[in-house]
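One chain comes next, on its own, written out as structure tokens in the form predicted alone.
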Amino acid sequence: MLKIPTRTETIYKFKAKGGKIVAVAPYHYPKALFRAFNILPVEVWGPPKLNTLESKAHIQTYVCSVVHSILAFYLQGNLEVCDFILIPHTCDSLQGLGSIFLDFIKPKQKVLTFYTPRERRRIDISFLSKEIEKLYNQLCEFTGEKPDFEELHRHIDIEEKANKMLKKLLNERQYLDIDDFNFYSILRTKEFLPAEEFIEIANDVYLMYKTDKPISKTPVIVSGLLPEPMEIFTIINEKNGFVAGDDLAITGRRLYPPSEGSNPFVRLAKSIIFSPPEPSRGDSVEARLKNLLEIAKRTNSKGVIFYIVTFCEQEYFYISHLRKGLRENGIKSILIDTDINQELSQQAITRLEVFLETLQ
């Protein structure tokens, strides 16, 4: 098994070489833009298993545990090492978190926000490219640096290679002889590793675990924000299943396609705009159902596990429609609610085990 660097190790290694760190909330943002300024994006998806008592003084209890954990993580002093904080306006709860940082807490770090449009029209590309250019100008002001277009394109090219490696691992998952827990632990290093290092690790994984025969277990699709608690993978594997299809925000929903053009801001915008359909972009039920059915067909999956963070409204809006559409196409599904700061309940484990048995 490969030795996987931790977020903390990566942060201090990068800062020791003169770089800066931006803590990034979920989940679309122009990673290459920050790298051009020698700033390493380190994503904060919680973290899980955190005491969130302090965050409840600022956020309602019915806001999702991801947002609670991000705020609690900051209030406990865990983001002191960071130089910037980026809050994409992915949902109402994250937009509220951005306001709390900007208007009430006012941390010593520069707080940046980032808006993504809810459509995929030409005007949306124009809007998003201007958002990225605005972010570029802010970073120029804060850092005193001004990377040129050539430097921006160079980092975009590197990030596109990393995205290509992620897609390769996901698309050929059924030919990689590695358990799901370790597989996703490796994939999730993309949340904090420099692209160059992720490419190297991903390539090593591919060469180390690639086989000629597909995994002889029942393929399933997992959909949702993130697989926390990650013990879900152990349960799936112990019940003779494996995750062949990915519709997770941390991975499958960020398979950004390569883009071309002379303007790097437009290039970055197109890549985000034409990413797979998902809830935070307001995509239609039809588009999301089509995407899930295509994943199911490609991976021969007969079941979808919707692993949803409790109170994530934009995920819930789709669930009943997607499950109905999947059922009409012969695909079974199950909804598992999760709080990233708690263990999976025994009831949820039992339901999941029974569901997996029905697919075999």
Second form
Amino acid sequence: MLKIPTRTETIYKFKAKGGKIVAVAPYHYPKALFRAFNILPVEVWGPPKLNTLESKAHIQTYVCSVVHSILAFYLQGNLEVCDFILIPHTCDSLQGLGSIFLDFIKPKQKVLTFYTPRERRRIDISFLSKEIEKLYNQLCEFTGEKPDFEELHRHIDIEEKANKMLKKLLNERQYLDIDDFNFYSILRTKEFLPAEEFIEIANDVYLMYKTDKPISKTPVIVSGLLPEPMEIFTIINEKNGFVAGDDLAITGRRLYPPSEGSNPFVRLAKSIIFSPPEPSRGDSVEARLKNLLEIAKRTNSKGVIFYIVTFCEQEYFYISHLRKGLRENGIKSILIDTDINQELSQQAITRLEVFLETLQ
Amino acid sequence: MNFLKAARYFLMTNFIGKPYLRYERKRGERKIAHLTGENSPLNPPLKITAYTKEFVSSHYFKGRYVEGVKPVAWVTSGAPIEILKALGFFLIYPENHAALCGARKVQMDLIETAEKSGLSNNVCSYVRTDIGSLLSGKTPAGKLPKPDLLVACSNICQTVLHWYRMLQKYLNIPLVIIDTPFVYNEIEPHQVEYVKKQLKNSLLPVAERIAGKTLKEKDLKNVIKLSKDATELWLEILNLCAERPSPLTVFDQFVYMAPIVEMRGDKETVDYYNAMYKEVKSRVNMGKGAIKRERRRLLWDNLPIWFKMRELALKLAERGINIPISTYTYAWGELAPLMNLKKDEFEVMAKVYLSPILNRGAGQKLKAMRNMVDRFKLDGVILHSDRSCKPYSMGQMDERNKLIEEFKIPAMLLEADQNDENAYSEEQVAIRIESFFEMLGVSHG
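Show the form predicted together with its partner chain, please, the one above being the form predicted alone.
To see the whole picture, the full complex is given below, headed by that same chain.
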């Protein structure tokens, strides 16, 4: 088994070399831009199983556990090591979190925000490239650095290689003889590793676990923000299934396509704008369904697990339509509500087990 | 235009709807003086209440016959409607319709229908109400006209994007999204440019195609002027509530605000608010308040609890508490100064529609609350923590703390929901309000 570096190790190693750290909330942002300033983005998706007592003094209980955890994690002093905090505008709750940070908590770190358009028109690319340029100018001001276009392109190219590698691993998942927990633990290093290190690890994984024959287990798809609690993988694997494809914000929804052009801001914008359809981009029911059906077809999956963080309104919105559309195409589905800070309930485990049995 | 339908529209609205609603209004006006008895803590409502009913009902009545006569658009409450109005669109606001269902207490049946269809109770209760109405065909408005166009503007929440995508799926008609980036600090030029381009390049061509005509600058200017006039009047009316005793309660305002949301841009709306201004002003001159004995004055933050308006109004008034203003009702007036008629219309609309309170940071809202506390001479704040409206509710806990600690003003968080009675605990609300009364020094004991 490969040794996977932890977030903490990575952060201190990067800082020791003179780099800076930006803590990033979910989930679209121009990673390469930060790297061009020698800033390493480290994504904060929780962490799971956290006591979020502190966040409850600022946020109501009907806000999702991901947002609670990010704030609690900060309030417990765990982001002290970071030089910046970036809150992308992913949903109403993260919008609110950004505002709470800027207006009330006022951390010692600079808090940056980033707006991703909800459409995929030419004007959206134009706006997003200006939004990225604004971020560039802010970073120039805060760091005193001014990386040129060549440097920006260089980092975009590296990030695109890492994205390509992620895509390769996901696309060839059924030929990789590794359990889901370890597979996703490796994929999730992309949330904090420098792209060049992720590429190396992903390559090693590919070489180490690649087989000629597809895995002879039942393929399923997982959809949602993140696979937390990660017990889901154990249950799937124990029931002779495996995650053959995903529509997860941490991975499949961020398979950014490669970009071209002379302006790095436009390149970054296009890459985000043309990422797969998903809730935070306000995509239509049809686009979401088409995407799920394509993943199912490619992976030969006959089941989709909607693994939804409770209170995440945008994830819940289309569920009934998506399930109906899947059903009409012979694909079964199940909805499991989760809280990243709690164990999976026995009831949810039983439902998952029964669901997996029906797929066999 | 279908001439048979046009003739029916003309006959029904002018010869059936209009006289009937006028008759009802006159009847209502006669009744108003006797609506609250001697023992009621409330003074009789304004005569304009009957006019409001006539005005709003007339809109929905027209809606029953408008299909095939005028192009119809369903829009979000923060949508840039001036372009649509100038092109002759008839507008329906699903949010207002959901609020109407809540106020008439028919929403739970609709919510149940939506939930049975698979819509999660984690989704906004306005959406569940409205989708339930769409699926069941039930509405207190009689019948809603089928739209030719959907317009969703993200300046109030991200929920509307998904909501309108779902409507698009059900109705199979064009949807235009006007994406308004959230303003954490100041509005930036690239944000204005983005919204302006969407108005010009996305909304306008689709709206013109559906309307079958080209937008005339003078029509647009005229609609913007009417919007501005009505908005200014609404603001002036609300500012009269700074008087002691306040001529209105927030519960009155929640009802009277319907036309500023639904019918701004119409001349009749300006006439309506002119009439309201006169009546409110005369109340102020007489020194007559909305409640009989105004001992304390509060600020309301967030949407109303539509299905509990009457009960709350009475409960508060019994203790001599009035709520003369809210961030929500004020939001529909405070943008009036931004409507500069001398500047490029699209630029003006872009700025206006980027600026609603829900598209600004929580700090900005706190600042607005602070100003209202001073201007309206308020003694406390009720922050309705609305489970359905996260963009309005997030930040409230810090806002409450700041109000208490820095501004030294009592503030209470009231957990409820705008439309979903399942998220409302009668007992818990009673306890919270009672302890708040104690803080305000108006408890029974």
